[in-house]
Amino acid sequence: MNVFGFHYRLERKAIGLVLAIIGVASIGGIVEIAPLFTIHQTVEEAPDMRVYTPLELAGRNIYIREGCYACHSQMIRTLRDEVERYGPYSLAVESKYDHPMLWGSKRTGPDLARLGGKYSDEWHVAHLNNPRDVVPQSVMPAYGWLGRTDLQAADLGAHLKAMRAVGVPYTDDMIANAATDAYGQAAPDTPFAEGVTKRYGEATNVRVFDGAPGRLTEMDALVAYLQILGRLTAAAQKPLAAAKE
C-alpha cells in the first residue's frame, strides 16, 4: 500500500510526475544513444570495401520491393552452428553502405549473407523462375516475371545520388553514368562494360546474368545483387585467418 500511496501522492504533483517520466525515459535513450559516440571504435576497418554498382543497387531495390527480407536474413550470428552452416559471422562493416540494412531475424528461407558466388547465375535464374525446380521442398514463391520485365534504369543516377547523401561514396562520374553502367555490367561484349570495371574495379561481375543477352531485365539486376552478397569486402575472412595463426 505504501507504494500505491507514493504513486497517488506523485500523481497530485504534475511537475514531479513529468520529471519522473522524463528521467525514466532518458535511461532508455542513453542506453541506445551512448554507443553511437564510440561507433568508430567498434566498426572494423575495411580498406577493400567497395560500393554497389548501379545494377546491384537496382537488384537490392527489387529485393526490398518483393519483400525477400521477410523470409531471408542477412546476418550470421557468432554461434557455432550458424558459422558452420553459413560461413564466417557477419561484421558491422559489411553493412556500411546498406541503407536500409537487411539483417533481419526471420528465416523461412536460409540466411543470404554469404550467398555471393555460392551458386551459378543459371541456378539463380532457375530458382527464381520456379524454386521447386532446384529445391523441391521450397515454399518460396516464383518470380518468373522478373525475366520478362525490362529494368527501368533511367533514374538510377538519382538513386546513387540519394545514397551519397547518406554517406555512400559515389562519385559524380558514377552518378552521371549510372544508367549506362547498369546496362554495361550485363552486356560484357559492349563498350559500356569497360566503364563499369573502370569505375567499380576489375573484380566487378560483368556478364549476362539472366542468360538473355541484348536486354536488361529485373532478373539481371536481382541476380547481380545476389551474387555480390558477402563479397563487397573480405574483412569477414580475416578473423578466421587470425584464429588459425
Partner chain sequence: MIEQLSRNERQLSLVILLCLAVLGLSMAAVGRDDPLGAHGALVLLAAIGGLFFVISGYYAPEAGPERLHSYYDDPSKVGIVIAMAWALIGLFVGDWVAWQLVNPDLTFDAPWSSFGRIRPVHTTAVIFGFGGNALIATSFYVMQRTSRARMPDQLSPWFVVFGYNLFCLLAVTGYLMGSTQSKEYAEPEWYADIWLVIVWVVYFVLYLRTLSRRSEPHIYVANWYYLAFILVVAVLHIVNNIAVPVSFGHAKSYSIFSGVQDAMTQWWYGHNAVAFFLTSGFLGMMYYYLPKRAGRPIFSYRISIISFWGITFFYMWAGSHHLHYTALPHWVQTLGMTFSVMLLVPSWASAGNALLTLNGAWHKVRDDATLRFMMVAAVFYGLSTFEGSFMAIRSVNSLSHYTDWTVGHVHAGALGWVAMITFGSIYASVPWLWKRPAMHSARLVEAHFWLALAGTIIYVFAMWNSGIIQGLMWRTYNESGTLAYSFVDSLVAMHPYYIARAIGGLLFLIGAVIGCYNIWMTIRTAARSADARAPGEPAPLYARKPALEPAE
Given for the second form:
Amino acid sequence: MNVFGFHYRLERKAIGLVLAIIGVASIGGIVEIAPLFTIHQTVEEAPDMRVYTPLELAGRNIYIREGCYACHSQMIRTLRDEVERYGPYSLAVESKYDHPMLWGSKRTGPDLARLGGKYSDEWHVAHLNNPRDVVPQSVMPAYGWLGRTDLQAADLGAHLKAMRAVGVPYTDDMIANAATDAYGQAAPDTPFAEGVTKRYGEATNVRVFDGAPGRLTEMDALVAYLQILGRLTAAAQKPLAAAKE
Amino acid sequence: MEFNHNVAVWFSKSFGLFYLMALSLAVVVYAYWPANKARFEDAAGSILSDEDKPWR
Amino acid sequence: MIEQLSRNERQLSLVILLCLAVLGLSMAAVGRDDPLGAHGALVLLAAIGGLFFVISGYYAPEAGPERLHSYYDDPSKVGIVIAMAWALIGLFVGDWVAWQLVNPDLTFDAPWSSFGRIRPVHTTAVIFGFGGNALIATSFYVMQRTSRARMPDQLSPWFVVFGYNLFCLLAVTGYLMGSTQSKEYAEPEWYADIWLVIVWVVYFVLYLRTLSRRSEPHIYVANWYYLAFILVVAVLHIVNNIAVPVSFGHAKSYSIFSGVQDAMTQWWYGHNAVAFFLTSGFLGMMYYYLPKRAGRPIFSYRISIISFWGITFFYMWAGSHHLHYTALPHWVQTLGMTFSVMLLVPSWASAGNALLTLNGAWHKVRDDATLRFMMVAAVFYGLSTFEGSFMAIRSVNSLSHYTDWTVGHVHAGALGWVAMITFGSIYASVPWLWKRPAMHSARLVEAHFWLALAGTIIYVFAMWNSGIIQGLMWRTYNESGTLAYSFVDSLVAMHPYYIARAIGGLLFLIGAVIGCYNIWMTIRTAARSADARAPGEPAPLYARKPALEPAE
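Just the form predicted alone so far, so send over the form predicted together with the partner chain.
Starting with the chain above, the whole complex follows.
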C-alpha cells in the first residue's frame, strides 16, 4: 500500500468529519437568525426614538460593569401579570440602540424595563447607597462608592463614536460635545445644560441626579440611566392608549 | 422574487423541516449500513485493549 | 517539563513568550489606568515568568528518541491539576455569592466583591476554568489513546494549556475590575476573545494533526464529540463576540448586534455553549472513560453515532426557547421550542446508552465510587435534558423563566452531569497518568462521591421549590382581581431556600477539597516511589489495566 495514499485518505476523512460537523451545526443557526436581520421591514416604527445621552450611556456602562443584568431583567413579557406588575410589554424597537441588549434572564430583583420616572432621584440615590434603608427585606448589594467616585467623562466622545460605528445615529455634533454634555446634563444651572436639550430633545432629564451639585459622579450617570429606562420612545404606551379610548 | 422578510421566514420554516428529515435519514442509513457494522464493533472494542504505547 | 522539549521547540517557545511580553508591554502602555493597562501588566508578568522558566531549563539535555515510544501526558497532568484548582476557586466563589443572597452585606462594601462582579467569576471559573481545563486535559489523553499516536510535537499542547489559562485569568480578573461585555457566559472583552481564538486554532490543529497520525481509518466516536466541541465553540465564540472597541487603549467595546438580533445571537451562543461546551465535550469524556472503567464496550456504537448527529443538529435551533413571550418574533420562539422537545431523543439515547453499558458491571458500580460518579452523571444528564425540554415548552416557560427554577436546572446539569463525569474521569485518569495502582484513598473518593451527590440534591431541590414558588407568587391574583403578592413578598419567601442552596453548595465544595487532597496525595506518592527507584529502572506499568479497588 502506498504510504502517501493511505495518509491522504486518513486526513481526508478527518477533514470530512470536520466539514460535516460545521455544516450540520451552523446551518440551523444561520437559517434561524438570518430573517431577524430583515426584521426592520416588519416591526413597529418609532420615529420619536432618541439615542442615549453621553451621561445615560455612561450610566448604562456602569450598569453593565456592576453586573446589574444578572438579577434584573429589562424585558416585560406579553403576560397579563407582568403587564400589570411592570407596565406595557416591551417592544423590539425599544432596545434597538442597545449594544448589547440587557434583557436579562433572571429576576432576583424586579424587572426594570419601565423603571424610568417611577421613583424620584432621591429614592434611587438612597436605594443605591444602601438598599435596606429603603426596602428592609432587599438582598441587593450596597453601591455606596458610586456617589464617591468621579465619572470618567473625558473619553465619552470615543464611546459615542464606537456606538456610531455599530449603527447608532450619533451626529458629529453629539460626538464633539459628549464630555461637556455629560457634565451639563447633571448641572442644570450651567451654560453646558443648554446643549444637552438642544441635541437630545426638550424632554431630556437635566437635573442634579445625585443631589450633590458641582461634582459629576458615577451616581449621577447611573441614576440618569435608570430614569430613562423605558422612556426613549413612547411606542410601547401607544397600543395601551388606543385600547383605552 | 425579491428577498424580503417574508421570504426569509418562509425559507427558515420550510427548509428546517426538509433538512431535518434528510439528515435524520442519512444518519440512520449510515449507522445501520451493513458494511459499517464490523468497523463500529472494532472501534467500540478497541479502546478496551492495552494501549500503553503509540503504534509509532 | 522543559527537558521534554526539543531544542527547536525551546527556541520557539522563547520567541512566543517574547512576543507575548511585547504585547503585554504595549497593552500596559496604551491602556494605562484602564483595565486594559492592568491586563497588559498581567500578560507581561506571565510572559516574563514563562521566559524565566524556559531559560532555567534551556540547557537541559534533550530527551532521546525513546520518548517517541510513549504518549505525551505531561500536559494532561498539568491540565488536571489546574482544573482542580479552578474547581476550588469557582465553587468557593459560587458558594460565597450564594451566601450573599442570604446576607447581602457579605460584600464588605468593596466594589470588586459585589454580587454582579463575582457571579461571572463563579460561572467562568467553573465552566471555563474547571470544565475547559478538564476537557483539554482529557481530550489530549483520549485523542492519543484512541489514535494510538503520540502528539506530533511537544510545544503546541503547552501553548494550548497555558494560553487557555491566560484567557481564563484575563476573564476573571477583568470582572473584578468591572470589565465585562455583559454577554452571559461570554463576558470577557475583545482582546481576551481574540487571544482565545488564537489558542483555539492551535488546539484544533493539534487535534487534527494527532488524528492524522492514527493507524486505522475509523475515528473513535469520543473524538467526534471532542471535535464538535472544539469546532462549534469556535464558531459560536467568534460570531457572538464581534464588537467594536472604543479604542485600542480601552477594554470596553460595543457589540455589533443590538436589541432583538443581539438577544437571539446571545442565546444562540448561550444555549449552544451548553450544548457544545458542557454537553458534547463531556459526552466525549464519557464515551471513553465510562466503557474503559467499566471494562465493557459501549452498549451501542450506532446509537452513539446517531445521537451525535442529533445533538449537533438539533441544539443549534433551540436557543430561542430562552426568549419565550419576549419581543422575539413568535415563529422563532415556536421553532426553538419544537427543536428543544425533539432534543430529548438524542439526549436520552446518549444517557441510556451509557447506563446500558453498565449492564453486567453493576457490581463494579456498587464497589467503585469512580464508576459510580460516571453512572450518576449519566442519570443526571438524562434528568436535566428531560427538564430542559420540558422547560422549553412555552407555557411551562412562562412560569419558570426569570425564576430560580432555571438556576436549579442549570445546576442539575452542571453539578450532576458535568462535574460528576469530570470527577469520575479525573479519578480514573490520575492513577493511569501517574502510574499508580489506584488513587491514594478509595474511601476519600467514596466520601467525595456522597458529598457531591448530597450537595447536588439539596441544591437542586431548594431551587426547584423556590423557583416554582416564585413563579406562582408572581402570577397569583386575589379575589378582587389584583396581584396578590408584591415582588418583595416573593423575595422574603425565597430566604429559607437560599440558605438550603448555599449549604448544598458548601457540601459540594467540601467534596472537591477532599478530591484535591486525594489527588495531591496520589501524585506525591507517585513522585516518592519514582525517587525510590534506581535510576534507569523503568516505571512499573500499572496503567495497563484499570485497577479497581473496592471500598473497604
